[in-house]
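The form predicted on its own is given below as one chain in structure tokens.
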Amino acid sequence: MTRRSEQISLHLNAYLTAHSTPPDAILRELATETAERYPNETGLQVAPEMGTFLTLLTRLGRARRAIEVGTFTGYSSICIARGLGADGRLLCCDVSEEWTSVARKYWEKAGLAGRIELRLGPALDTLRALPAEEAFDVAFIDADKLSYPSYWAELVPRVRGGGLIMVDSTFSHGRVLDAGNDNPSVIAVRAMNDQAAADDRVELIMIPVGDGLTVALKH
């Protein structure tokens, strides 16, 4: 129902989503509906094994406010919220109210739509908006690719020390290694690729799930 981690051989992610904790019956719907509603669009929501790592990470950095950039209908904020604490809260950044009516339905089922705001809107409008402190324990990017330097920017200074940034689809389906590809959006992932390897205030890792995943734990 959801694209698979794409960098691997169907046989290999078999095995991988074989060993791995499988979404609920809450995902599963959610994906089913997605698929349905959306069959042009299932790409922009993550592999079943992306959320699950996706909870972890959130869950191991004992994150208690977090915050997303691209909800669509919902699926990686459900799997960020379970790994926030029990106190804790989930900012959703999107545009689209259709897709993310779909999100808010399926809060409510998983039982988290009080921990969870959406502010619908340009993203990047919602972050500047934000206050000019670390108020994060982590943030998820994976909206708009053009965006993605700017949201780099604007997310590191809200991140406390310590703290997780992650950002989806940094492989752009393997055009980032290639240097004569023009279209915009793989030369602004490519870009933000770069700005986050240089920039001294994080650590990070590219991993090879979905298609590409940044994980940067802030100084």
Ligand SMILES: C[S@@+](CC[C@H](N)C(=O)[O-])C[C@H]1O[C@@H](n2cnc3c(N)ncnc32)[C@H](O)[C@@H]1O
The other form holds:
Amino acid sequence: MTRRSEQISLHLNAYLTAHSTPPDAILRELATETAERYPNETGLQVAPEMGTFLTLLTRLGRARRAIEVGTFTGYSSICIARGLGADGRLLCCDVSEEWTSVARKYWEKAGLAGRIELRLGPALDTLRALPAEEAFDVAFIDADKLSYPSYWAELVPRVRGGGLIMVDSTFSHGRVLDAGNDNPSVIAVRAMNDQAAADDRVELIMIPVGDGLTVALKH
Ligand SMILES: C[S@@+](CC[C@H](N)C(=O)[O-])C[C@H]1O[C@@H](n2cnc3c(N)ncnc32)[C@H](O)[C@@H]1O
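For comparison with the form predicted on its own, kindly provide the form predicted in complex with the ligand.
First the chain shown before, then all remaining chains and molecules of the complex.
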């Protein structure tokens, strides 16, 4: 599956990528290593322009404490961690020891290892086990689609007023439009999109970058 928005032609996507801040050498090396080691999984990684956008949004929000649900080999985690203030901390949730071992290697290379904590295990368990007072300025959701409605329900209360909830792949490659599509992942993403749009704790927009990014500002 392409990581480009279906709404944008290949040519326009190349143009917008060429006119956005490019990934640095570390992110390029990480993308190359991921493609070499896991050629069938490269579509899991956020697109470069999405990574740049995550850094900008995190920086604009002056975030210091962030959480990521779905880390894979670490691309988006590096982008978010770089947008945090100097004393910022990022909590990453994933189930794969193997994939996140690559992430750990690149956190070291990027000088971010001391600012990122990884919790291995089903993210819903991790979220539900967090202390009641644990709160975040930024939450990024990019794990198993079936749990999207639950991730939204768990994370919105944990994001501070003025903080951001960002959700990747909310277009499901355009399949959210097909009411007849009964793929459980598509149904779950559609349900979360409806849940988010009706949630009066946030104001939000779906942005056609990558496979759709929902950006919600908590009131
Ligand atoms: C789309 S990838 C994340 C890509 C990542 N954000 C990046 O930019 O490279 C989804 C990740 O979710 C993880 N995952 C799947 N089910 C999970 C679960 N129940 N809890 C936590 N992580 C899960 C997978 O192991 C995978 O690494």
